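For reference, the chain that follows is the form predicted on its own, supplied as structure tokens.
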Amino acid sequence: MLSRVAESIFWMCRYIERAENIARVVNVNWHLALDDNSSEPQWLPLISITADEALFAEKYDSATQANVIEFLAFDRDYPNSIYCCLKAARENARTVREIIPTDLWEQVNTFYQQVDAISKAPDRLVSPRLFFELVIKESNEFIGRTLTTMTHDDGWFFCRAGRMLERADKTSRILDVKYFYLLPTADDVGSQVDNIQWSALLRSASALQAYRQTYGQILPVNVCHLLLLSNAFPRSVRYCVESLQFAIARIAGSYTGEYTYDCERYCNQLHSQLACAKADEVVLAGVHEFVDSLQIKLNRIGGAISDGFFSGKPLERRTHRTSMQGQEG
């Protein structure tokens, strides 16, 4: 596969991804603050999700429910909006329409388009509900027609790829913003206010039924351990982790305890990790730092994807048989 399909491929589901992330994220905490008046504590978190807390000072002067959504949901010139993320998207796919079948090139030519038209309506501020729960379901029609239409080849794989790789960055995003801001003072732990925002929290990740389903009281070491740590819920860092194992596995042809890129092994490395990671001693160490950690190790897998398979250099072929011993973290 020519590194430019693969790379498009990648970031087309990549893209899709942000943006329902997003949109949940936002989703949720629009609904909380229909019962909070404290409007600005609770929209200020979202920005800090995207790390983009810089850009939107530049063009609001404070965080409140309608320019928190303006910028998240429909600002053009925020490269992640959900408006912008699916323009990206609609284009990645756009160059490779030859390539991906039919049917998933008209699934994301029309969600762009729905998304255009609802980002010029006046009144898109007034009830937001109804756009985010479109994108939702929009971003799951088009994950099943990637598993129900393309063939499940190397394109098949860095689309996986770049789904897990961008739910993994996200889910550990939403619980950082938790630990790190949502709570405003020591004697809410354990209250109402506590207990609504945790509740919120699994909502914003698709994990309020399965977390009741597995523990039944909300408990902040379990709420780490399914989001972080679980190997069967799918949006956990640790499922996502090792889905992108998996896939880029398959792509470089390597076999098991074997890697020949570095992404490879960067991979193996934090998927032991969080293999061999429990969830009260993350909790007691600190989930920010351990948060921390974690997406700078995401961030290096996806800057060595990228200059694995798509730089478009000569690699040479470097074959390394790896152990448990001697691995990061």
Second form
Amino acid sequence: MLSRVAESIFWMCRYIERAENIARVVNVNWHLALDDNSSEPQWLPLISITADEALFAEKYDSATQANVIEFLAFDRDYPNSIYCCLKAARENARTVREIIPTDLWEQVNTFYQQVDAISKAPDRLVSPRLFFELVIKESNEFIGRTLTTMTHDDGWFFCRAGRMLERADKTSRILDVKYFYLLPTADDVGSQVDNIQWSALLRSASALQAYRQTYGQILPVNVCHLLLLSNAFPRSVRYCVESLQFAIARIAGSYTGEYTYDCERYCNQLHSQLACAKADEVVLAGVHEFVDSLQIKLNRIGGAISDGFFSGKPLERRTHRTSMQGQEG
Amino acid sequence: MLSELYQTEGFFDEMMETAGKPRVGMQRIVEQLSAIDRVELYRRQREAETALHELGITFTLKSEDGDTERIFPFDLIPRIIPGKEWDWIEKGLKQRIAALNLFIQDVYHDGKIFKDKVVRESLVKSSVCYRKECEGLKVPGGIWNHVSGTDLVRDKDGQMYVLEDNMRCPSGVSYVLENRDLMKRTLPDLFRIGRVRPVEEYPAKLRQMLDFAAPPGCESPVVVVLTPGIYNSAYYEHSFLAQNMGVELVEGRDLVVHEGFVKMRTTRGLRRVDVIYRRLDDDFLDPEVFRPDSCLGVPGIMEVYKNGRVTLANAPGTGVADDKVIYSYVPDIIRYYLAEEPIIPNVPTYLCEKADDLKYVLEHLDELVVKPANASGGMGIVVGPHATKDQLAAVREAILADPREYIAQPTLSLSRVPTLCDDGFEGRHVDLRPYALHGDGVYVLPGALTRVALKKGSLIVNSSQGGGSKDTWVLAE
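Please supply the coordinates for the form predicted together with its partner chain, as a counterpart to the form predicted on its own shown previously.
And the full complex, kicking off with our chain again.
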């Protein structure tokens, strides 16, 4: 497979996964804002999840609901807005449209056209729920089509690698930020918590139902277990890293646990760490610190995938203007 | 409604001989078409346009406000060519393409045609598409013009003419196939009664021709399509052809010259490439040989090509035959190399580099069509009868500044085809671009791109200037 093609497939999937995650997080917060709460729902944490506070501050003076939704969903200048993610996903799809199934291209194309139309509509902020639901639904449609129409060879594994790397990153950020806002002091760990807010956190990762079925009462330590270490929940970081590890091994042609490329080595290391970690130890040592180091490792894997498969030669990583990994060139 | 109200207005109409009287062999089609309810017809027209958007069949229109992606408008009403007339066109194209290939081979080698004083050497060598770097080049099988798209037009007396030869990177064949697909989707009943020759085997034929063009000794050649990238206006077509041939679509940055061969960068390392169907102009192919500022090409590729280790289709330098000044000599070229009379005539052409012609052209600017000798996409064309005084003054100046680069032709009254307009059927002017492949013999696709000037009265069919297209039916008989 051409390196450029592999890279485009990888990023096409990454951008769509990114859009879906943003849609879910914002949608949950929007629902929360409808409830009669003692305190105003906070919108700033959503910007923190993207770690693009600086870009937000350049253009908007305060983190109001309208500003945050505009920024994260529709902003044509912010490279990680849902609109820009879809635009980038479609551009990538266009460059490989002869490789990917025609059905898949058509879906990405119409997905983008819908997002484009809504993001231009004057009433886009009146009821954004429908928009977010559309993005989530179309993203799932996209995933379904990759699963059922792509040949499960290299292209498919690059697709899966891109999606899983992005999802691991987003799940860990959602946990990190919400955890920080919900539990300002270590003393609160283990005590009864604000059910509404914690439910919202879990819903942001589509994890509330899974949580209820496995653990019942909400305890932060169990939330950390589900989102970071579960080997069965499809949005947990460990699950994603395991899938990533499998995809890269298939691309590289390595046996499980062995490696040819650096990205395999880093991925195997991270997977072992997650497989052997205990949730209460993670909480004791600090969730934020854990996620921080996780992020660094995920970024390193992303860089090594690029070096190993996309460049043909080792390349220097440029610093990105936005904090999220983005596509080069 | 087609048979009663539709007027041919003194033009040659491809479907109707006169008002209410369809041409021979088209009666049933016209009857069936007229039987479709008008509202229903507009609904199907919209359906076809929606399908184009959803399929992402678009081209990029460059403008000062930035590039926009547009669909190439599709008109439901087909353009129909009787089988017998097509057979004549096919014969004429085969003749022309064979002769032009011999001409290109000759001008880069012995130059017999210069010595025999049929075409002036200085005229050929002054063409902007002449490539000195190609002199003495041995091309596999002696084939230069692998793919051509020849523009034909019909004048009001019904005579078909060759208007232009396109052997650089003729585009549009993907629309031939997509239009056919749209036609089958939207008007299946009409299509069925037409008994139309199929066009679907073009990609397979293209692949077969490219395999044939491989460097000698190459058992199962690796073929690729080289595109300038997604911002090129014909990108959709490049990806369409790659997909339907089952080959890789590559950009310049995917290719590298390594150990004397052209190779592509893959996730498993470098892989050798044997045949490149390039949709990139000569100028951009190799920054080491042609334009040094090109970042679309592959440094060193010409060297590999000269060593016979990769095939480029079409061969660099082929564009010399597209020059509209050379065009005027094609009838002589056919007679010279094949000792045959040309089958399809040329449009009479005045060469501004000849003193007599120049004088005539300047005196009749308001009647003639003036064209730059080496532009494409309808750029720079001035249609005298439709031009303003300022436009005529500007073209006069341009001609005088560089007579070699201008030709002029009488303003043809292009034939028309009924077209679905806001107020029902109206006649619109069309041209015809058939596609031919030169490999083991010349293959002419039994179908063509019919471009239609959608603006009332307009003679300019280019997609960048308000043109659309129609499905082109070559009938079995």
